[in-house]
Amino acid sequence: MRVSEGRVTVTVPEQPEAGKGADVFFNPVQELNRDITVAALRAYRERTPRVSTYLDATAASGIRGVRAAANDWETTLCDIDDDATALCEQNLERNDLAASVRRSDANVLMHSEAFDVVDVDPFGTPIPFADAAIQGTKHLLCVTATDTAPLCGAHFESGVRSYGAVPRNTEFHAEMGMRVLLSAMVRTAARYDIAARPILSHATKHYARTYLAFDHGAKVANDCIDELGYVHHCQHCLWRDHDYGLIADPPEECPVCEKHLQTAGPIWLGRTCDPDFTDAVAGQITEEMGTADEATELLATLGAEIDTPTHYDQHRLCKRWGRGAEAMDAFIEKLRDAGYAASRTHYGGTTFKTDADVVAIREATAE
């Protein structure tokens, strides 16, 4: 089956029947992810002109690496599977592109060679590749995680094992998963005196994706660790708070309804996007991208999100309060009129961020 994305046309495996796996994995749902990746690579090269080498560490069909090569990156495509590397070579030839194709364990390659940009987009959790990817990255590490149930706490024990944190399945579960992933990557990088700071992140269509810019040195790594901490959440009235540090110190009970609190962490509490870089990525979205409209809308929302570590769902709140929901723009405007910062989020159509607590939200948006 042939697929066209951006500037390239590639051969990918036919979609398997239910219960049967393809020899080489290809996920058409990830086109948005790949379109934004191309735009992010363009924006990052403008920001850091010296970068030139790109590794697609888990290449499969090679579509991500082929698209990087079509954008003038010195590209290496890596996969341990013979069929995958053969397909990568075929897809490069089809598009008259030059790149290096390596049949290798990605961890072995990343421990032995370093690249300006490394992209880890595996099936499931990226954690088995984390140490090697950090060792093999000079400037920018791009990471996808598709194991959203462990990340957000729906599969609690698996999340604890994989990510070394306590995830909680809250109404802001997609953001919980993103921040659990970021925490794990930041902590792993810090072991090597590397600050891995997210400059673009999104949780979309059952995956989390982040772009981590590297800086080297113990002090900057410590600064990143200082942005880890815990969220304390009430399942009854939806109040929440957070505090920084690696030792959890939760309140004894919810200050609003006096019920038990759930604590999650350590998670990343800092910014998940650099607004300037997010705007630059938006400027690199082009018409040949199949998800150009969706990507532009997503990036605009990301760039406008205020900096808080959790978000609310208006429908969840209104259901708890026993009142009807209203148009999101009107709801957010009421918060702003009351003196609070507020923005919509990319996590869902009825979600928002604000610096108001749950009591203030209810009072500010009352009829």
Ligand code: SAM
Second form
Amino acid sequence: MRVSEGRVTVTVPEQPEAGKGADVFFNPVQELNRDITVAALRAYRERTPRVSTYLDATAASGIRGVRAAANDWETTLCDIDDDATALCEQNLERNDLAASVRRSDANVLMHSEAFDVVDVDPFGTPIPFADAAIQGTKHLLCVTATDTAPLCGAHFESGVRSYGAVPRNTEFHAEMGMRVLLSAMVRTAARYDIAARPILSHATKHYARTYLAFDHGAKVANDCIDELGYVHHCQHCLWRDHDYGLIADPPEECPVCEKHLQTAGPIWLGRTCDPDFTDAVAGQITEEMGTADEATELLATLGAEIDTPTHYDQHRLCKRWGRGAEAMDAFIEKLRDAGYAASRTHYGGTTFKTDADVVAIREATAE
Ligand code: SAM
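Switching forms now, from the form predicted on its own to the form predicted in complex with ligand SAM, please provide the structure.
Now the complete complex, all chains and molecules, led by this one.
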């Protein structure tokens, strides 16, 4: 079947249910991810004009790399599968574009060659590619993870094994997953004296996606490690707090309801997006993109999210409090009127971030 995205048209095999068993994988739902990738590549090149090379490390049909090539990146498409690389060649030719196609294990390629920008979009966890990708990236590493159950603690042991952190299945699960992923990437980069700092991250549908800008040196890598820490969370009243450092120091019990607290970490507690870069990416969303409206809305929400490591869901809080929910704008305005910072989040229509704790939120938003 033919698929048009952005400036290109590619051929992809008909996909059996959820893409499983197809000769070459293609997921139309990831168009938003790919549109934002193209916009991020454009914004990143404006910010860092010397960058020119892009590796689509797990290319499948090549749609992502073909789109990068159509945006004048000196592109390499890599896949371990013969059918995939043959399709990459065809899709480049169909669009009259030149790029290098490699049938290789991406880990072998990334260990032997470095690219300005590397994109790892594998099945499930990106961790098997993390070490090589960090060594094969000069400036920007783009990573997708689709193993949301291990990341957010729903598959606890698997999350611990893959990410070397304790994930907890909280009501802010998508953000938990994002911060567990970021923690693992930051710690892996730090092993090579590299600071990997997220400049754009979003958790959308069944995946987490992040763009990590690299800075080299032991000191900056240490600064990144300093932004790791723990979140302590009460499943009963939904109170939570966080502390920085690699040794967890949880309160003995929830200070509000005195129930048991769960601790997750080490997770990334720092910013998940650079608001200036996020605005620049929004400025690079163009009308030929199929998800332009959705991407623009997502990036606007991301850019306005306040910088706290967890978020709340108004509906869940109100249910606990035995109270009816209200319109989000009015709810957020009440928090601001009471002197707190507050914003919506991209994690869901009824979610918000604030610097108020759960007791203050309840008081500030009472009738
Ligand atoms: N990036 C693609 C897109 O946007 O449509 C989707 C990639 S698909 C989820 C994952 C691809 O990774 C598959 O085509 C698979 O053959 C490839 N792959 C799996 N292990 C690999 C490895 N070690 N090296 C290179 N490619 C690999």
